[in-house]
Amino acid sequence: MDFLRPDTVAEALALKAERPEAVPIAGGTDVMVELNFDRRRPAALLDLTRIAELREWSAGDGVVRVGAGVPYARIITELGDRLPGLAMAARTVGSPQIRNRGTVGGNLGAASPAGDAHPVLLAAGASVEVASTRGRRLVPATDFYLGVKRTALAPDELITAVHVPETGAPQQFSKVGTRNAMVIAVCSFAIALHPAQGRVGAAVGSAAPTPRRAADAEAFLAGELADGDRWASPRPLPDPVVRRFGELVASAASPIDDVRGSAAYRRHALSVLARRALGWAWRDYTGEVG
């Protein structure tokens, strides 16, 4: 197995021209599990480390890109205020070593339907840049997903960033696991309010062949809060309103039977978390409107 180490993106993107078979690695943290269990063996992986630029993020205009090498521990502690939503995903992710490893880069290009990132990228309305020696291209969330592990990268891109609006607006990130901690996710649902637009974010995780939004949940939400005026004038929500948002999230999933839960079980959990999450995430709004 050959390990190439470029030091610029430029060089990243060149090697991966030359050898598209090349298996990207960062944190490692999915790639060598893979390799540990004998499931995969690529001719060479393409070792990311060395890039500075995949480690810096930046914002303006709205948008903050978060490069594809960030770990998740500084997303926590630097990102948490622009972007709420991530930040709780990535507390979730594994133990302080993991998140110390992990990247949201490597969370897309693993493509888990499990990835914990997924669900908040898809309520935020994030897009995934990616890179060739062809160009850059911007990739919405909603269409980076094709099927299990698999995603719209062409074999000689590499995911060099992800773009998140940043909203200054709640978000809330909820997952079901077997345990609290260092668990892969059962199911989980992200939320993201997006007021200036007047739309409802709203995504699940492990309870389909990809994450996706649950956008029969997000339409129905919009509505109600459109027509009582409720961004404008804030106030509890029905009862009513709350079990249905619950009901279209779950309608959403498409969830098997496996060894971490039933579909049935995962279709109940996923109406609770969301409208557990729905609860927070407008009671923050209230208050920050009211």
The other form holds:
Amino acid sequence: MDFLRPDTVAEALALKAERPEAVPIAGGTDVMVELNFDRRRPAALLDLTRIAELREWSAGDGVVRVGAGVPYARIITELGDRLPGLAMAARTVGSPQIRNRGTVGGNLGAASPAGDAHPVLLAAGASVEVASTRGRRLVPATDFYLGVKRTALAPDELITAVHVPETGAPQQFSKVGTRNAMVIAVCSFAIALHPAQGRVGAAVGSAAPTPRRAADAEAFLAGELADGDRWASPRPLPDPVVRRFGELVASAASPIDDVRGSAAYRRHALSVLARRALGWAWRDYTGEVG
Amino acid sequence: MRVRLTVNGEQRHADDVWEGESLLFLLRERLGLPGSKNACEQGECGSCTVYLDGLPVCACLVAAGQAQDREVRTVEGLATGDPARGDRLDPVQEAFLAAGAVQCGFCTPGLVVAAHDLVERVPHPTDREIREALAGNLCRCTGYEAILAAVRLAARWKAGR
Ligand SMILES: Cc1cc2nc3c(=O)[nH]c(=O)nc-3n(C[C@H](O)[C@H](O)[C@H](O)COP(=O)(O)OP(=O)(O)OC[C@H]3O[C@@H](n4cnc5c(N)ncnc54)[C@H](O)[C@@H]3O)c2cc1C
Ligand code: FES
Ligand code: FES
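The block above covers the form predicted on its own; next, return the form predicted together with its partner chain.
Every chain and every other molecule in the complex is listed next, the one we just looked at coming first.
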């Protein structure tokens, strides 16, 4: 096995082009488990932790660019105001030790349907910045997840950042698990209000082969909110609207029965998570605008 | 490969390190520092917790090669003096003894490092903050009550120092 140690993104991309089979390692919280348990014996590891650029974030033009290697702990302390949904999801990841190492780039690279960053990125309308020696491109999060642990990343590409719109409006993330810490989501849900666009982003995790948007629920709620101009003069949402939203979110899922929960439980839990998260987000919005 | 790093303030190196090896293996098996324990090798138990560049991490989930040029502090590096000569342990270690927070002791080194980090950062931690800080460390023996008491005590001692 080789251990490759690039110091810059350019060096890393050159190495990845030359050795597409090299496995990138950032926080290592997924990769090392596979190595420790002999589930993977890559020909080379490509250590990304020496690359300063990947550990930086910047904001401008209403978008926050979060380097792929910014650990969850820093997203929580440094980006809680700008990206409330992502910070909420980050707070639920693993334990303090895991949050000090684990990264959104690694979450995307692993592309587990249960990854906590995914529903948030989908709801927020984020894009994944990927790069190779051929150039950089932005992949909308909706196009990034192709299947169980399969992504739009080409073999010579690395994830360099995520671009997350800074909406200034309420966002929520909610997940079901057996305890507070160290829990892989049984199912999860994220919502982001986009008042400027008169739109709502909603997405589910751990409830289908890939994280996915709940497009029918989004469209239904956008219609209800446009009706009577609720964005400009927000009032509490009628119960049937909230209930219908929950049903539509649940119907976006195609969950399976597994050790963590049954498909029926996941559908039910998603409708509850969606109702609650919408309630919290709309209450916050009403408080800010009304 | 050769890996060079700083461990508990000393420049150390190890040769013939396997590229897929963990920092935990490097510390325990190559550098003779068995304080950090190996239980799960999957980040679940926290018994391998060490400081890496000042942040508590699971040493089992850091590739040894990623520690190149970095600074590691293990439980062995917390006591400021030589305990064999009667020098003082870190207040967190003293507090674990005083509160009876150690039974079989397997989880203790990881908990001591995690608790050390908390009381260094947060002068008067609430119980919620203590529970949150120790959420990545499992103990099969104590039921945690004595551990919480030890951390409260350590925080008081550090604050009064
Ligand atoms: C105890 C424990 C608890 C956990 N709890 C949670 C949880 O609550 N929620 C959750 O979502 N996850 C959880 N995880 C999984 C893991 O921590 C996350 O998926 C994390 O985001 C991975 O980030 P990393 O930097 O450690 O990734 P790594 O392990 O370094 O990499 C993960 C994958 O992504 C690839 N990769 C990494 N960076 C890049 C890049 N820049 N470009 C291309 N590919 C890249 C790697 O090759 C690998 O395939 C947990 C893991 C452990 C061990
Ligand atoms: S051995 Fe590292 S967390 Fe259990
Ligand atoms: S004292 Fe035995 S595991 Fe904690």
